[in-house]
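Only one chain is shown below, in structure tokens, and it's the form predicted alone.
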Amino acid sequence: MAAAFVLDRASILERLGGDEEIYAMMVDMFVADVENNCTALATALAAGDVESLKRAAHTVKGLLATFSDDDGAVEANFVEKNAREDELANLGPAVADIQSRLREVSAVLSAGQA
């Protein structure tokens, strides 16, 4: 289990530069698509549908890398690679994390927007 995510705003600001209205946007745009990333990653594991699996966890792996979330990331590349290799028997617990944890991450995002 990874450990809780903590908002590193500054480290993100020094990466778009200091600009904060294109934090301000990524935020927004997270915190609105949380749910369809969550749901894809649902429906996808649900149907077997493999390339579906891949494309949403590498989605959901670059959204939290962007957000510094390494913890979260680790566990979207983990979904991600299994269902590459078409191994997705297991993988319902990893997606429910992933849920988990997106919801998490827009939590602490918009607590730090405000």
The other form holds:
Amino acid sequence: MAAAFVLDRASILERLGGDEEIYAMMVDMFVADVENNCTALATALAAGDVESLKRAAHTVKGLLATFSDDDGAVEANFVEKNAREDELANLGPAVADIQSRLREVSAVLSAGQA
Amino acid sequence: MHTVLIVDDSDINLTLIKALVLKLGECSPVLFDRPVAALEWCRDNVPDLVIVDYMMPEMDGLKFIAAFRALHGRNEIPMLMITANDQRDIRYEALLGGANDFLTKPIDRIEFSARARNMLSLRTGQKFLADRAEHLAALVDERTSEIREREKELIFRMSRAAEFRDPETGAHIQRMAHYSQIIARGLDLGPAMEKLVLEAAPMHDVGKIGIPDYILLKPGKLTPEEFEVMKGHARLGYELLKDSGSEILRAGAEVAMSHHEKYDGSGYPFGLKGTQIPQLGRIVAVADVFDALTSERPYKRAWSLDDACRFLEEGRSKHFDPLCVEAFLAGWEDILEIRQRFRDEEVPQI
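Swap state to the form predicted in complex with the partner chain from the form predicted alone:
Below is the entire complex, every chain and molecule, led by the chain shown above.
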């Protein structure tokens, strides 16, 4: 289980060149997209669609990395790398962890915007 | 203004990259979340920079780069591919497959700006060189065209100089040159050769410059000795024009030397037969004789067109190359148009 997400606003902003405007836009989009991303992961897993699951995990990995969530990115990377026919049945908990992580990060980011 | 194409299936990435591109200044981003739709756009539009994600549905970044590069004129457009940090093999493959550079996720603005600016500088350089090359080509074409026009004018005036010493007229030169061109067209010699024939034919009698007036302007029939001197104009014309750096003048030399040869070997100066006679000479012989026959001169009346055509037909394989006669008669409508266009006028006195 990954450690609780801690918002490191300074490092994210540094990567965005200190641009508050872009940062705010990214946060809004992340928050707005969280449920879509959770659904994409769950649907791909339920359908046994290896490629879609791999791609959804890859997208989430990038999103979490954008907000400097290295632990969350590692979880998503695990699903991306292990998304194979013979492993799908075992990936349920890992996918659920990512979904929780996405919602957690979303909540922290939203709070940080308030 | 640079057009920057961004292809990524993630809306948040598209938005981020678009914002970063706008921060570069002087850039207009074009966004696609589907690579296939982006490729369609690229068929009719040329971006200055392409930024493409690696992992996308329908078509991954590597396939997109290959498909983009395969489009005509898109081989040098800078391309950046976005990959995750742990995709080193993909980055190598992208560089080998046509990407110019890559960006790693999460995207860092400083790195993004530096790499994107480098790529846009590369594009600016490419455009500058292309514009310059195009400008230089146009300039060379313009100057070359001026030189060629001047060369043609000099040739025409030189030919006129020879004709002034003769009852022939400037219109004769124009007519016989255009008749020659019609024959060349009938022989399927191609546009370049047709043009060369048109430009070289006027020089056929330039050697008359070296023939004494008492022979050249003699009103009556020449004695055998005088005729021998007169025949010398073929060699004189050749000597005047040979070894020139100009293709037209070299062709003129060939015309001058060979236009009095006859197909059956009874002509001069060498008595060449059939295809021994240069093709230019065989062409010009038909055109020159036809125009001389159908033109009025102080010492003769103009032949009728029918009589002149009969003379050419009877001269097949004797005086004339039969193929040249055939080509001439096949272009009869054009021959008549040339006759109308270049009518004889009073020759200016020197």
